Protein chains: 2
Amino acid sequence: MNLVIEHKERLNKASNLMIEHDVSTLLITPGANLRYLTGYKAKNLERLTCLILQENESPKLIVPRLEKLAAIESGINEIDVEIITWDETESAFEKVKRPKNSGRFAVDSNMNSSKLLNFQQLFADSKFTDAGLIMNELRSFKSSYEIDQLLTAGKYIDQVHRAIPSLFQIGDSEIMLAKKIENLIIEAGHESVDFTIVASGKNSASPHHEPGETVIKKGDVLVIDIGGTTPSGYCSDSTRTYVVGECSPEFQSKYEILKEAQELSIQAVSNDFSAEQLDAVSRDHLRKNDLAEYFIHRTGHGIGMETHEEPYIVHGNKNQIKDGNAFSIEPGFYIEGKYGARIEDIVIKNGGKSVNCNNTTKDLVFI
Amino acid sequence: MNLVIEHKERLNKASNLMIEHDVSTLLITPGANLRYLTGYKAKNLERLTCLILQENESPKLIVPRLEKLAAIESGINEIDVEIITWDETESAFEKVKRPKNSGRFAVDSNMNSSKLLNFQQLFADSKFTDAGLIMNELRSFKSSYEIDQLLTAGKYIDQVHRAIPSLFQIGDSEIMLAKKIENLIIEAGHESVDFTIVASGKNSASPHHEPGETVIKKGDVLVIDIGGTTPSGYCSDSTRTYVVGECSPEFQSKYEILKEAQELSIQAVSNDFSAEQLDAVSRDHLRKNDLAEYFIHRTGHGIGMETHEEPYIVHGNKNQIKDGNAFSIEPGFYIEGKYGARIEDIVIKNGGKSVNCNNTTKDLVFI
């Protein structure tokens, strides 16, 4: 895989989308967008590092002088991005040229507000908009290279879920189990751990519970939602629900309905659906079974170089789900004071069908 | 230590500073500012979580419904912050009330630009400014509780530097040594690793070098700049320079000058200096010895709940260094193609004197 060609293509596509969206200047700061366009995994410092695309100008990267070598090491000049350094006593913002035409400035969705406010002051007569309108369009359609990366990430996280029954020991607190899982996330091939939700007993009713000192005990439901980033920068994300020993028939029957809902949603990916139509599939099935009120979040989120990106599978998102979209399907139910459950896979729409990145069992896992 | 009282005091001080700075609405998103004001260590999601301070209103926290339990677990309602949840299909931004008076909106320096652009569109007739003018003033003056936390963080990272000679083995690459250091950063008491710069040989000339596959060899200079965050949320940061076996007399004599420069700067903390006057101390000493051109960054940065925060010890910063300021003193020299060196301590100005958080030797460490 020649990433130089991939990055050059991405930069070209971004330039074309700028024209389409009447954007004169695209400003991209460290984070997933910068890495996506150039391969440069820059630190997000208070000092300005910024990729600048402007009409009839070659791409430029403004970097603090002390980041110059790191930028060069990333190979960014192999894709014809000119590096412009600034010194500690200079204004980095003034290194951005006033654009020749009248179009808008589009700024990285994740640019720190302090930097955006600086740019807005400097270019006070220009309009500013969210670069998401360009970057999300680009990044939500995965190339075949990217699909491979997501499949690899999925294999890594599946390995961790498969090992959880043997990792768990009676007496473990949530945080103790989370630490063991984190080690395995790295051992499985990820470069970093992004999150490790281990929610036991009543805590499983909090979808984003932080693992704490709660000791996991017999009869507990365990919602384990984990993800990491691979060395190539792609994210994994998968949730499975476990039970320590045995659970109530009441919980088990609710879980079976959830499993049906999740499977119906995955089947529906091959339909010609909008994101909100897809969101409705799990929700409708849960509604028929009086569980919809406990499904308090959207069905899913896009994934790629960030764990959460476009397309969001949520009511109100009328965009069609298209080939190349990669996203989670993760219905759940959360009953405060009792328990919760969630099942999450990453799927990619490819050739009109859904390709599943995660392939561990969706049955309740008794440990 | 009653953190409830500490947080209430911080919220009060923020409200007072709002009046002083003609700010009607202070908007704080997940990150160090939110944790500083409320103790809530929230995830920075694409979904809006936002603390709102407005005149004559009690503090409010807007959270996505699925983060509600996590917010409550943080104890945020013990400090009288009202939690307002929003559902997936609602506009979170519209939960912010139009302020009664005409003052400006001050937004978290690290708020994502996509969120700031949303607020600017919704309150199109209001002026927006960087909340740094309130938060930096607050956070740059450390309470006695915070000084204790920084001293503890310093002890943790010193423990790691002291162990490096025994961690290193012939044959280690930068990244192998970095991994061992990362494990020790956690074992020493930190909750997370923030950065691990291991720059060997010619790489030491890049101040922010990412550890790579380069095998560390005899005769190499090693710049090791490491830091982590303690469970209470305070950061450590210390750099020492090591030599594998032996180095050239030329490098050694330059290093001795650097050591003098660093010590002169620390002594100067007790003077009634501005930040830029303090920056000049190391720089002048290096200049007298023909090394100033290789000292390509500022002398230091403030530190607390973020590794880099106010006050910055840099030319152009005319603010006085005052009691309660905590910052790094880290002169270095970087000669491209040859080698580099840096010595970094965290110091706190307290009772007119400098208190040093780091106490390992500043001599070259031969390993």
Given for the second form:
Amino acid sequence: MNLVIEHKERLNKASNLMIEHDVSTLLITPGANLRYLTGYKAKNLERLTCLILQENESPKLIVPRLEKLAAIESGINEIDVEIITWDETESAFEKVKRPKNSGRFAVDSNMNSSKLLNFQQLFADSKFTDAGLIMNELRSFKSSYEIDQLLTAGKYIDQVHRAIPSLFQIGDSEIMLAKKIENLIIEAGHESVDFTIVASGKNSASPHHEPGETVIKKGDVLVIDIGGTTPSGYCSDSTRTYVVGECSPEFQSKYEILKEAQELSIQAVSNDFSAEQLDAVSRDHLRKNDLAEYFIHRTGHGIGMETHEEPYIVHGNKNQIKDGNAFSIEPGFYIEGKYGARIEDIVIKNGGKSVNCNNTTKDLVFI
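Same protein, the form predicted on its own this time rather than the form predicted together with another copy of the chain?
All you get below is the one chain by itself.
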């Protein structure tokens, strides 16, 4: 896919959504939204860098003069975005034209409060809203290019999970194993490590446990949730559960129920379900087997240029799951003081079916 065409299409779709939502000006500062729309991975400085979309105006990027060459090198000129620079003694905010109509200003969800306050002071007679109403809708539907990138990210993180049994050594602490995994995440093809959860023994009952000095010992359950970002900017995220040596029949039985719940959820992606209906699939299966009270988080989250984005697979989200949506399916159970388990795959609804980005075994892996 030609990325110039891809980014032009994204900018055009954003402009169309602005009209639908009565937005006269869209202000996007450095972060995932700016990279998504333009390909520019800008530094988030105290100085203002901001993409401006306005009705009947060509897209413009306001940048400090010292960042002009970096913006050009990103290829932003190729997608017909005009670069407007500002000097240290100028007001960057005054480079934004007053819109021709009375629509709202939509500002990037991650814009610094100081920058937002400057815009609000300058355009005091305008109403401001969160650009999420446009950007979430745009980014939640993946193009064929994005689907390919997520499949590649999934292959990279699968390589890491396959190697974990050979990485582990008796005497490793959680943090020692985490550092080994982090090195492998980079070697597998990621540009950066986003997170490495290594939770052993009783710590496995904490879904977001930070790896510490706990030594991993024989008989421990080991929940490993890892992810990184690829050079193209797309994220991986996958969880597998391991056992050092042997586990109790009780845990094995519970794990098999969890695996069934996760597989049922993936199969249900092909149904015409809302996000909350999909969330209910694994939850209902765990409820039938007296495990639902230990499933303490949502079934999943969207993923793309950020690890967590729309759509969220959770009770209360009545939006339909549609083609192009990419998200995790990650039911778990967490019994405080004993152990926990989670199985997580990234799936994409495409052609009415579920496409798995992760394809390592979901069986308990005994190390």
